[in-house]
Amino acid sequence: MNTFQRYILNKLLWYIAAFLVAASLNFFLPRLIPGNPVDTIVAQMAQSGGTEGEARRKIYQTYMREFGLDKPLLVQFGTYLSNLAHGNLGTSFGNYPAKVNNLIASSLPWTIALQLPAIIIGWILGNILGVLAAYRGGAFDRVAFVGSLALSNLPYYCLAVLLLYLFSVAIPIFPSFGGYNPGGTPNLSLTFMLDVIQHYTLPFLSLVLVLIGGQAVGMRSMAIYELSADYVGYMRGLGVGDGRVVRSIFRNAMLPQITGLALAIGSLVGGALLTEVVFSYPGIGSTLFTAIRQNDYPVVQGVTILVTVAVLGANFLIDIGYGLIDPRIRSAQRGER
């Protein structure tokens, strides 16, 4: 086994251990939420159907057996790990008999469609703004830096609430909730697509503006560091144009920003979920919020394990990439032998 293979194997073992710890916490933490989800289900059925006494007790026992909640906690944990190994996330308590896999599959595309473009566009625009602010300096730098710093420190959900109030309440330009008009049926018609874009605009802006600010602040810091490098003074002394100098600074300051992009994409499933809750957007965030309110353990576990896998997977790929492009890592591995 060569040095790089040992490096990958070592990282893989660490990530497997981290996943097992996260999966264990993923099982036990939702069960610390007060209340029994079966009690909630039976109470709702009793209110709507008028079931009482013995009938309610039988329904309760049936649901406890169906969801395995009548078994000891460790037995439930073993069943959970077995199902997880087979890719089975279980059956929803609150939307019985819907499968958790299907609920996540229906909401995940909405989250990806919202957050992936916001991450990529925010990353590109933020980095361009950051390097231009560092290079040009003066009033442009001051305005760009203050604005970016303010946006980067503003939580997604706070900006979401502000945009919701301004453009859905005070100036009712955009819809205030949902992914499309109530009663609409998803299809590929132009009318439906325009409806989706209207509902999409405010959640997208609440994400992309904060991302632009964060990326601009980070890139500005890296670009200022690069401006003090000898090659910048040398290029200026040779009379190289500003555009080429900026491109050189941009390339050399990109490595930490690329890492940030990879992490952002890896965590996009779990990123800014509260934004979806604010706008009642039909993504993973709204699904998780509803599941928490209903003590729907399987859905909570399914969403959080998906976020865990995405984040760990992104970090693992970054470690592999660093091992390939950074000779210092390979040298360190040889020194450990």
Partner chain sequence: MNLFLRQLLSNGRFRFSLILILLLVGFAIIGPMVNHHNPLFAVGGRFDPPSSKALLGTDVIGNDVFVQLMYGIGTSLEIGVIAGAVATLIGVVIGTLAGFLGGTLDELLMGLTNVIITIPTIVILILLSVAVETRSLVTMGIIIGVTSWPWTARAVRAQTTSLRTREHVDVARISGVGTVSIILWEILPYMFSYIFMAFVLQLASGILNEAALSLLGLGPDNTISLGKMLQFAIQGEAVRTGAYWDFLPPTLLLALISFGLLLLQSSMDEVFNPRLRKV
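Take the two forms, superpose them, and find the largest set of C-alpha atoms that agree within 1.5 Å; that set is the rigid core. Positions refer to the first chain, counted from 1. Please read all numbers here as calculations on a predicted model, not as lab measurements. First, how it differs from the form predicted in complex with its partner chain.
After superposing the rigid core, the C-alpha of Leu209 moves by less than 2 Å between the two forms. Core-superposed comparison between the two forms: the C-alpha position of Val161 differs by less than 2 Å.
Residue displacement note: Tyr80 has its CA displaced by at least 2 Å between the two forms (rigid core superposed).
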Contents of the next structure:
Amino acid sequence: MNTFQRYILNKLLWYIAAFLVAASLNFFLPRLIPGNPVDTIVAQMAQSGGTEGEARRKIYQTYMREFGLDKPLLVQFGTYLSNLAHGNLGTSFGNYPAKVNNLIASSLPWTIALQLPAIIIGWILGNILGVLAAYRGGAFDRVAFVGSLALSNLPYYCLAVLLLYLFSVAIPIFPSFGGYNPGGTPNLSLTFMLDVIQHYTLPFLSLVLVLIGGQAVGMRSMAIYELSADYVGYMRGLGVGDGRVVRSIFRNAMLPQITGLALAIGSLVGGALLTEVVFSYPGIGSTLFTAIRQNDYPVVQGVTILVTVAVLGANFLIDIGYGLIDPRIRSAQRGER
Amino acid sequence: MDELLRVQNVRAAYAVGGREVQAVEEVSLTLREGEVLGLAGESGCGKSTLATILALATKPPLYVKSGQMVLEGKTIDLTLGAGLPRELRGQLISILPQGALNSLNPTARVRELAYDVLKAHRPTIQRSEAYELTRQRLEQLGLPARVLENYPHQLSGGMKQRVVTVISTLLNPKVLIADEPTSALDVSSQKAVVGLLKTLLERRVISSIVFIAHDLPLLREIADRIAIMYAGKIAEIGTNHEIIDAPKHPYTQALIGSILVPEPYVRQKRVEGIEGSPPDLRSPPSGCRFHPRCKYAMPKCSQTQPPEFGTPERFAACWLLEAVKS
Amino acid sequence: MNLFLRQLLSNGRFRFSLILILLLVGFAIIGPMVNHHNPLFAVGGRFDPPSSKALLGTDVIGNDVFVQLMYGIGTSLEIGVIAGAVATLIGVVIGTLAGFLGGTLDELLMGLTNVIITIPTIVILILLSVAVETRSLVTMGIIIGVTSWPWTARAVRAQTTSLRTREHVDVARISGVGTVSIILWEILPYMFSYIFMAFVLQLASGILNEAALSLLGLGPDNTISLGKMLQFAIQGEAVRTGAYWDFLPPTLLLALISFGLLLLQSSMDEVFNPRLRKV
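Other form of same protein, the form predicted in complex with its partner chain, not the form predicted on its own:
Every component of the complex follows; first up is the chain already shown.
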């Protein structure tokens, strides 16, 4: 086994450890709630009415079986892990007998459709703005820098609230609620698509602006740092054209920025939870919010484990990517000089 | 020897915080075919700034206020600064940066830079052609061709500087401006770089070198002529022997006295160096810029700048020489 | 110390952010002293606009927004301070022990730290908040504190390893001074400013984490905080109703507090690490 493989294996073991810790927290913490969670939830259902006698007993048995509550805690944990490994997140408390998998599957596409373009566009625009600010300097730099700094330091849900008020209430040009008009049913017609885009604009903007700010601040300082690097002066001194010098600067300044992109994509699922709550957007965030209100632990756990897996996966990919791209790291692993 | 390059009346300043700091003041120099011109002085005397100007690589905040360069009959207006055609750099005049700098892009193989340099001057060149050319050049100069595939961190400091030297001279430039190329190298690596430079001269790859150093012993080894700079001006110029063995300017004498004494009993003096420090160029002293540190200073020295006594080839700018003359 | 204080006070950005924070703290302390309304007690109707009776109008259930703000800022700051203190304490203990003792313990502690850093904070926050029976102000602070110490631990460890080799530390070690005493008297005093800056950052992120949890419906029970005010405003449709007096104050104050604290930290960094000043 060469050192690069050992590096990857080492990283992999770390992430497995992190995952196990997260899975344990996920499993044990909700069980700290006093009393048998199934008793509690069934009692709640009874209170709210609807389910009677035989039906309630069936629900009770479903949960007892699923959790293996009659078995020791460690066996239950084993059952939980094996369910996770099979991609089975259990049955919802709040929307019996809906599967958590299905609940998440129906809301995840909204989150991805909202976040992925926002992250990619925000990342690209932010990097361009950062490089331009570093290059042009002067007034342009100052305005871009202060603006970006302000945007990136503003809590993203605060910006969401402000945008929602400004552009759907004070100046009502965008709808203020949901992913599409409540009357409509999702289809591929032009009118429905336009409706979706209208609903999409504000949540998208609120995310993209914060991302542009954060990326621009980072890229600007990286580009300024690279601009003053010795090799830039040397290349210039040898008559190498600006285009090719900039390419070198870009490549080196981008390396850490790519980490930023991968991290942002990793936090894709968990990063916009509150944006969705503010705009009542039908994604994972709204699902989580409803689940918390209903004490729907299986759904809460499902969302948290999903967020964890996404982040851990992205981090692992970054580590592999870094090992492949950066010759300094690559050879540090090999122990070359 | 024929004249190869001449610069005249170069004045340059840094624009710092809305003010101008004069870094080079009325410098004229000639460089002859086949020679090594040494340029020495304490740090902050303007020698690196002059190197940047000679290499046609000025950029803000450094501005050339006046001056022109005549090279192979062509006249180049130095005040254009960053507006000078980039093709001149590397092809006509090339730069060899300080050994202590990270002159190579850490994430690019050596061959990438070689390709970039060749491509910048021969737009039609193919990658394979560029690699082959560089490989041949390396082998002719006794360097291993495998360095082309290496990243900078895989090369030792000395090897890195030799590779940089080869890249700087790939296009057979007339003049090489070497800005302390051996600083921060160990003695054997220093020798290797100096040897490589001599080989390049002998084989006519380059015609002439301006060698900047704060290290006079090194210049004694390599330079044919030496110019001593102080506070942005040339204090004295002459042949190697004239400067080392018969310095006329008190500053040159002090410089040599502080560095060139091998006897152990004068170590004390060495540590002391020259008393005082170079002037703050934001407000240079009146008259002769060296007078506050000069032990021979006369009233006149603080009032009027001394002219250059002697010929353009051998002069010193010091009022003491007026007395000698009269 | 006096010199640093004078240097700090001569920094304009430090003065500005310090005054900003002090004004907010003063408002949170003096407000409840002069006011005797219960912030959780309705004084008017739904979304009454600002008037002499309620300076900033009322919220969805008729509570006085201005009175709520007085208590809300206090609660948010308290949760932030508890979270910051808990995170800094754990971070400093783990960081100094790992950095000073090194070896297996160092690897173990840093391994734990790195594992926890990789798990998204919001996940641990949600799980802990769901698990506790009641979320008092103190519980909230502790929950937030125990999830955010790893960054401090990492930074403190790095500082400790560089301080460990100092001469005065060696002298103390040779003189047979115990580990805890060395850490307390020979190491901690030298990174006091550093720890304080880390605390300020943790304080800011603690306040924002409280707000995030509150917006998810996991805010502190039986009290009012900026996050809970914002949550009530959003859930009560204040934004869509146009009741700007209800949602704007908590939104802007959250932004202002985090801005003020970050500015405070960065200006202190500028004074304590003069290398940055040039840029």
